[in-house]
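Next up is one chain by itself, shown in structure tokens, the form predicted on its own.
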Amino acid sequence: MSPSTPEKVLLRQFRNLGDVRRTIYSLLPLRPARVVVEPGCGTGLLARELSALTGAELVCIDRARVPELPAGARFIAGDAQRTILRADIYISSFFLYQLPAPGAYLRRVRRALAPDGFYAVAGEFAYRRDDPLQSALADSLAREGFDPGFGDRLAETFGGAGFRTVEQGVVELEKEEPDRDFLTAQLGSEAPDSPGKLGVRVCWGVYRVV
């Protein structure tokens, strides 16, 4: 079976940031950890890989379930920023700017996290006002209730919720043609006949317990 449309643009995205993971895997005590903690796991790619690189209990959470976690995740079907685990390590992509309460959610999950524990961002958008197919974009995703700039935000929500910045950037992906069936399904009939190329910021960071 053929991927969906949401699926393509997931894969297309994960594998344009995989220099970004490779560099927040090596600010990661992955080896040594006990258990590692995925909120909002979508598609399971991110789980595939963790699992290469950690002997950790690696618990999956997501409202559906997913079809190809890697042998030996635990998955959880349920709210992901109502079900807080205690762990070693927290990693999420493009997760947080779902929630309505980010910085409450960082809050209740550095309580939970060890004392040396940390939170890692393996993405969050940060869509550009002046670019008017990212202002469109941004405002379907606001209209969903998603915060679209949240990335610009992360070291401030991070910091507000008692973490500390260990390490923090910002990457601008390539400009590629958008899926066509993807701009339609966000903004219907506003979708343009000729939207030329899309290159969205996309931030990223690692942080830790105070």
Ligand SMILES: C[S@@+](CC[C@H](N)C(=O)[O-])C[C@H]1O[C@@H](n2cnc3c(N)ncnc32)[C@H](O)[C@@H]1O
The other form holds:
Amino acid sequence: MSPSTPEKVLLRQFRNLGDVRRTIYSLLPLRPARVVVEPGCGTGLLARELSALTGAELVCIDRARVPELPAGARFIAGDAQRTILRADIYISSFFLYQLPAPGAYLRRVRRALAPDGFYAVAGEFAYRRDDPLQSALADSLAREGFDPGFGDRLAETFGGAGFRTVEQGVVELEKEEPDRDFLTAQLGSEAPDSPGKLGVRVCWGVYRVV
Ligand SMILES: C[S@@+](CC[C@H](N)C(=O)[O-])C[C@H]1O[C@@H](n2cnc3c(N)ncnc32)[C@H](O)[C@@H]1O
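Same protein, different form: I have the form predicted on its own, so give me the form predicted together with the ligand.
All chains and molecules follow, beginning with the one already shown.
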């Protein structure tokens, strides 16, 4: 989703993916970790959840203003591609698809991670091209320079960057009426009056330094 995505859309998406995050957290050594980095932290929702699960230093990076971060989290404003930090765990949510070269970014993160470090993806979309509404949304995201099918390329991108897959999965978000403000922001005058329900696939994964 674009930088203009309404916060309520990100909140709905976050709520719908609670089970995915619980699985991810169960696979990560959150308690012993010393440094956890969340690039593209956006709303701060994931960071707030994480802060209750780890005693690690939590570093959140975003080029946009973040409404609310947990007490004690460190916020770095700016381009996450220019701030690669030493860490035990990186975790991101709907961030990598916005990078022009996620593979190159992940290679640099892998070198900064601890030898037994992890990168967890708490969600990346894989828009379907055989659905007209999803296809129109995918086109609008691609025009912004984002990769609307990135979710389908998680394993190959992480593999190419020197990670091995610990576990990954795909969930189909329950079909819901798309948010009107989001549709208008993405599709402008092309936004259909009766769009029908939207159920997008979300891919997730936990990857480990090889
Ligand atoms: C779709 S939002 C997702 C926000 C949040 N992670 C979530 O799941 O609700 C993508 C976020 O990544 C941030 N972002 C994208 N590219 C970035 C970059 N190169 N450096 C820092 N932040 C970036 C955007 O500002 C935005 O907050």
